[in-house]
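One chain comes next, on its own, written as C-alpha cells: the form predicted on its own.
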Amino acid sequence: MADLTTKYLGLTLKNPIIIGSSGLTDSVEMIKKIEESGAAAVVLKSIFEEEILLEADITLDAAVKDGFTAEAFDYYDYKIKNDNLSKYISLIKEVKAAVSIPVIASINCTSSHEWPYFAKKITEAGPDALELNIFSLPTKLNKTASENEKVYYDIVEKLKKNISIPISLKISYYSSNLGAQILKLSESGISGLVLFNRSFSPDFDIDNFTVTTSNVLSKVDELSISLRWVAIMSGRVKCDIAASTGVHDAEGLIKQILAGADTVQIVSVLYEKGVGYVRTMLEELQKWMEKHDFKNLDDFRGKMSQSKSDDPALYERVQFMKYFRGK
C-alpha cells in the first residue's frame, strides 16, 4: 500500500485529510466517530472572539438599565469571557484524552486585544496547535488596504510572544495584494496557512424582505479559488500549506495534493454523506496513487503547481479567451 504520512505544522499525520473547524467538531462523541473513520487530525469548532463579544454588550446594555456600577461591569465582562474560555478549555481536554490523533484548537477572531491572553490560556490546555481563523471583510470605506492586512501581522506578533505551540492562520482571499500578503505571512513565524476560510453569505427573501443565509456548505466548484493560490505559492511561502473549501471527493483531494498542499480540510461533504466517507477517500487515494505508481505523497505533491509548470500563465488568466473563441 502506497504511504499516505504526511508533515503539517510540525506533527506526523497519518493521512492528509483534517476535519475543519465546524459543528461536526464540537463534541468528544463526533470526535471519536471522526477518529473512526480515518481522519488524520482535527480542529475545534472555533471560539468566536464576535459572539463572546455580542453576548457580553447585551449582558452590559442590561445592566446599564439596571444602574450597575463599573466594578460591576467589569465583572460582568470578565465573567462572561471566562465562562466561555473555561468551556472551551474542558473541551479541549476531553478531545485529548479520548483520541490519539492530534487536536487543533480554533479562535475565530478579528482584533489583537485580548485574544493573546485567551490563546495562552487555550494552550495551557494541551492542544497540539492552534488555528487562527482572522477574517474581517473589507467593507471600512475609510479603511486602507495596508491597515486591513495590519490586523494580520498584529495578532500573530502578540501571539508568537505569548504561546509556543505551533500557529495556522485560515485567511480570506479578499485582498489587494493576496500573493504578497500570503508570502508576508509565511515569513512571520507561523507554522501554517490554510487556504481559504468560508464566510457567511447574505441571501434575500423577496416575499417577507429579511436577510437570509446562503449557501451555509461549500460546493465543488469552489475548489478552483483554493487550487489556483495553493498551486501558485507552492514552493514559494516559508511554512506548511492547508487547503480547504471545495474539497467534495478524492479527486478534490488529490488536486489539491497536485497542487502543492500538505493537507487538505473538509466539512461540508461530511454533513451531507456523513463522517464515514473519510474512508471512502482515503481508499480512493490510494487506488489513484497505486495506479500511477506513486509510493508515497511526495512522489506528487506540488507535481501540477506553478512553479513546476511549463506554462505558469495559465494559472494567472482571468479572462475566458480561448473558452469563448471557439475551438
Ligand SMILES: Cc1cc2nc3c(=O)[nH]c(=O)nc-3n(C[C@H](O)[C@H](O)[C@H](O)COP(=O)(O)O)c2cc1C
Second form
Amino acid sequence: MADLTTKYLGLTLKNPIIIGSSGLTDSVEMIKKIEESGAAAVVLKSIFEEEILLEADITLDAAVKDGFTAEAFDYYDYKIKNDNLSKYISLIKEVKAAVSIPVIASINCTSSHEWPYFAKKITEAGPDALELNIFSLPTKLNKTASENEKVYYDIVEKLKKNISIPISLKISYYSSNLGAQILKLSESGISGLVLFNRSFSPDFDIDNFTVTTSNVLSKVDELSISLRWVAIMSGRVKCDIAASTGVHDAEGLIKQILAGADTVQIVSVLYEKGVGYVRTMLEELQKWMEKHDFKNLDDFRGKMSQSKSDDPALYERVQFMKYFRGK
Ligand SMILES: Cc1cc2nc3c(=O)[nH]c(=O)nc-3n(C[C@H](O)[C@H](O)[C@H](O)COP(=O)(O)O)c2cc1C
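Go ahead and give the structure of the form predicted in complex with this ligand, now that the form predicted on its own is out.
Let us now look at the entire complex, which starts with that chain.
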C-alpha cells in the first residue's frame, strides 16, 4: 500500500482528502460519517459575519422603533452576536469530542472589525486550525483594487495578533492581479491557501421575471480554473495549498496533486454520491499510485506544476487561436 499521508497547516493528515465547509459539515452525525468514510479532515460550515450582522441590524432596528435606550441597544447587539457564537462554539466542542480527525473551523468575514474577538472565542473551543473565507464581490464602483485587497491583509494581521492556531485563507479568483496577490497573501503569516472558493451565483426565471439560485453544486469541468492556478503557484508560495472546486473523482484529486496541491477539498461530489464516495476516491488513488510505482504523494506532487514544466507558456495560454484548425 502506498503512503497517502500529507502535511497541511502543520497537521499530519492520513491522506489528502478534506471535506470542505458546507451543509455536510454542520452536524456531529454527518461529521462522524465523514470520518468513517476515510476523509482526513473536515472544515466546519462557516459562521457568517454577514448573517450575524444582518440579524443584529433587524433586531436593533426594531428595538430602536420601540424606544430602546442606548444601554439596551448595546446589550442586544452583544447578545445576538454571542448567541450565534455560542452555538458555533458548542458545535466545535461536540465535533472535537466525537471524532479524531482534525477539525478546521471556518469564518466567513467581510471586514476586520468584529473578527479578532470572535476568532479568539472560536479558537478557545479547540479547533485544529481556522479557515477564513474572505470574499465580497468587487462591485463597489468607487473602490480601487488595492482597497479591496487591503481587507485581506487587515483581517490576517488582526487575527494573527489574537490567535495562535494555524490560519488558512479560502479565496476567490476574482482579482485583477491574482498571481501577485496569492504570493503576497502566502507571505502574510498564514499557513495555507484554499484555491478557490466557489461563489453563489444568481440566475433568472424568464417567465416569472425573478432572480433564482443557480448551480449550487459544481461540475467536474470547473476543475480547470483551480488546476491552472495551483500549477502556476505551487513551488512559489510560502504556505500550503489546498485545491478546491470541481474535484469530483480520483482523477481530479490526482491532477491537483500533480499540480502541486498539499491537500484537496471536496463538497459537491459528496452531495451527489454520498460521503461514502471518499472511500472509492482513496482506493482509486492507491491503484493509480501502484500502477505508476509511486510510494508516497511526494513522489509525484508538483510533477506537473508550471515551475517544473518544459513548456511553462502552456499554463498561461488563454486564447484558443488555432484550436479548431487542427492545433
Ligand atoms: C450547500 C453548500 C454550502 C456551502 N457552504 C459553505 C460555507 O459555509 N463556507 C464556505 O467557505 N464554503 C461553503 N461552500 C463552498 C464549498 O466549501 C466549496 O468551496 C465549493 O462547493 C466548491 O467545491 P466543490 O466543487 O468540491 O463543491 C458551500 C457549498 C455548498 C454546495
